[in-house]
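Coming up is one lone chain in structure tokens, specifically the form predicted alone.
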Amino acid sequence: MFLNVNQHNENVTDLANAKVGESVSVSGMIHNVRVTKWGGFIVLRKSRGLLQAVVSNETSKFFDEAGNEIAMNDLCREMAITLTGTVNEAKIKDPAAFYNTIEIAVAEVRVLSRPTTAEVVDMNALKFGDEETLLRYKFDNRQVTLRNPRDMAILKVQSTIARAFGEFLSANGFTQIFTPKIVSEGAEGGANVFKMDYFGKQVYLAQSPQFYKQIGVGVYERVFEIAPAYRAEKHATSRHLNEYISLDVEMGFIKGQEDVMILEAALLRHIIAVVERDCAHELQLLNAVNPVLPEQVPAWKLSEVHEILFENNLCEADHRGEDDLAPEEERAICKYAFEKYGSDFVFVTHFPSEHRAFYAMDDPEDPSLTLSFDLLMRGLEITSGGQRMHKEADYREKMIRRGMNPDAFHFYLDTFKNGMPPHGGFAIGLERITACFLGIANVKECSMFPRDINRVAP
């Protein structure tokens, strides 16, 4: 036996470009079934949405996967069939109808496999108390309820942001990389890793591609990577993930963390113009609105973002003098950013540097302070980055300064013993910025199958 490998299964007809008569063959899983005494209707649930079809009396047919010709009345939710007809005009108003002008006059429908049990999880069927319950619930069937055309359309707008990174990186000369996640030492340090036992040695989840995608800098100039990141944090908010996508970038040759800023607002740019093209359907149907990037994006320092939501009375408590942002700063000062500027994304440079990762460039003017920076979006961080620390010397000093073993890292060491140039990165969490992209209040519906502390399964 040989394979053609010239042939192309057509089992996926671009219904998007069919014409009014033509006749087509569409495979999919049936969402629903209206029976009427005319004939009725089923809906198809394909992969950017639903299709309508009309059954006649007089001339659908229906057969089962042995060829037995069945009534429609055998028909259900959840089978997966192939139907045959004609293309006809059409408005349907359902907002998850992803074909809304067409339906399809159907000839013939064969099943192809069929659900074993009578009661398929409907989703628009159930009853909920409150949104908690209704998450709990989800989550917990989550292998049968992604199948809501919402949920579709929160991950197919997730799809297309993580291809969107790739593709302006891509083509803005970075390379590609693949790094491990079993790793000897955790890049972000602290009791946030998650301990596991590998062939009677202690190793962790990694946190963070930093160490390698620095690494990869002296390679390749410029890389990203698109992969799972690991956090022990015991929290189960609505802001975080134990494991999630973390969209990461570093590039070489930087004279100072605002080029790694730029960069970042430029990617952002083709991404939100990717996601208003590519995913119209799913922004009307998610009632999302896409986010405003302006030519100037606000940029303070951490300082400076504190005197602002002081002076301006737009927090409940004076955060003056912290090493960080509350989360009703992080609202308070986008808030502020989109009704002064127009702006959906603000930059806050300049933490404390005891309180960022030891690969922190200090700042020159001020080494209590680092060249690092957060991007908010819509209230929420979905960016850490900023410039990194080149040079071995400045390693070793700043790792004895915080109590750390340089044997511990020679590896790493090793990389700017032999020779770096400046850098700076960042990374952005794949489930916060889809998040922020939608206006859904909880990360974890957008993660295909979430984890947190309470959460493994399914």
Contents of the next structure:
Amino acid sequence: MFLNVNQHNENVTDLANAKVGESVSVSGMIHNVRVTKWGGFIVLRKSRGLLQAVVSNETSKFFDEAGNEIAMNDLCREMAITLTGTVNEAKIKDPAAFYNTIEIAVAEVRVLSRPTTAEVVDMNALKFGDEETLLRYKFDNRQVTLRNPRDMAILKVQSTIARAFGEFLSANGFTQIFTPKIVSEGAEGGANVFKMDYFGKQVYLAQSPQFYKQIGVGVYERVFEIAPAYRAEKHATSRHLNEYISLDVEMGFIKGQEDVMILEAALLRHIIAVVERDCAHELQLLNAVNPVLPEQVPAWKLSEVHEILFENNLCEADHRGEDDLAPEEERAICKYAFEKYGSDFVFVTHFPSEHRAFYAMDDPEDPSLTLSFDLLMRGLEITSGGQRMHKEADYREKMIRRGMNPDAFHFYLDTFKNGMPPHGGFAIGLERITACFLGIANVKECSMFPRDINRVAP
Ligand code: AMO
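Would you mind generating the form predicted together with aspartyl-adenosine-5'-monophosphate now that we have the form predicted alone?
All chains and molecules follow, beginning with the one already shown.
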């Protein structure tokens, strides 16, 4: 047998160009059915949201999988159907309706398949919110509650962010790479690494593609990766997942970490523009305001952030002299930056060397600090990044100073032994940036199947 590839039909189900008065055939899942005296409504769920179809007792006909005529009453939620009818103009108020200027006058409905339970999860009864029980119910039944238009919208925006990330970088000379997630050493240090048995040997799940993306710079100069990262965080918080998607970037031949920060700002401006262009429906449904990234983005040293907050009396505690940002500071400095400079983003730089991963380059002007940064968005850290060391001797010296065994990292060090350009990069947590875009309080809602300390299924 041969398949004729010319038969490929683009966008068969896209109704965007459907004209009023036209006859169309459209397939989807029944989101809701409402029977009235004169007929009723079938709400069809499509990939972007809902489509309303109007049934008339006089003219609409219904058929089951075998082609036998049935009554409208025999239809139920989550049946897969193909519906044929005429496009009519309409004004649909339901914000979940993606098609809000048209409806279909049903001529015929054909059932393709049906659920086998009488107790299909009622997507319409799910209210959005972050009460614990509701979230637990949603995550326990995620395989079906994902069909809720609001959850669909969150993950649609997430998908758009990831697409825009890849598009921008590909257009700017970056090569997409795919690196192993089963690794012999954790890249970020600390205790939050998952151990795993690998044919009798202890290995780890990658906390980040850090080593491999740096290696990639020696090959392609500029690389990016979109892949899961694993962190054995034992605490349940609204901003930590045990598996998250890391949007990683690494670039060679930089003059300083500012090159990396400028690239990230330009990348984010592109992402914001694409989300605004392609996700207007989702932003409206979720009541989300697209973030603002002005031409002049605040970029303050950690010590300056502590000072600004203290001088303006913006935090409960005095954090001056501390070697990291407290969560109340992250929120307060973002509020300050938005009110004073109209920016939803703040770069914080020059974190103390002791508190950054070993690969960070120390600041030649003050080696107790690093040329590294975090990017805060609307009160939450969405990125860490910075300039890396690029000389083998510097790595060995810092590793020994930290009590690490350089031999365990021989393949990584071998990269620098064989020559590396000055380079730097960053990683954005996809669930976190999605949550910040949409004003969602818990990052788990921005994961298709969240993994946390109590959850590995579904
Ligand atoms: P870092 O460990 O700061 O840096 O992680 C980078 C970004 O990843 C996201 N993130 C998480 N999101 C959800 N749950 C978690 N448990 C979690 N941990 C991290 C955050 C964070 O800002 N290799 C460096 C990056 C680099 O320097 O290029 C790294 O992994 O948004």
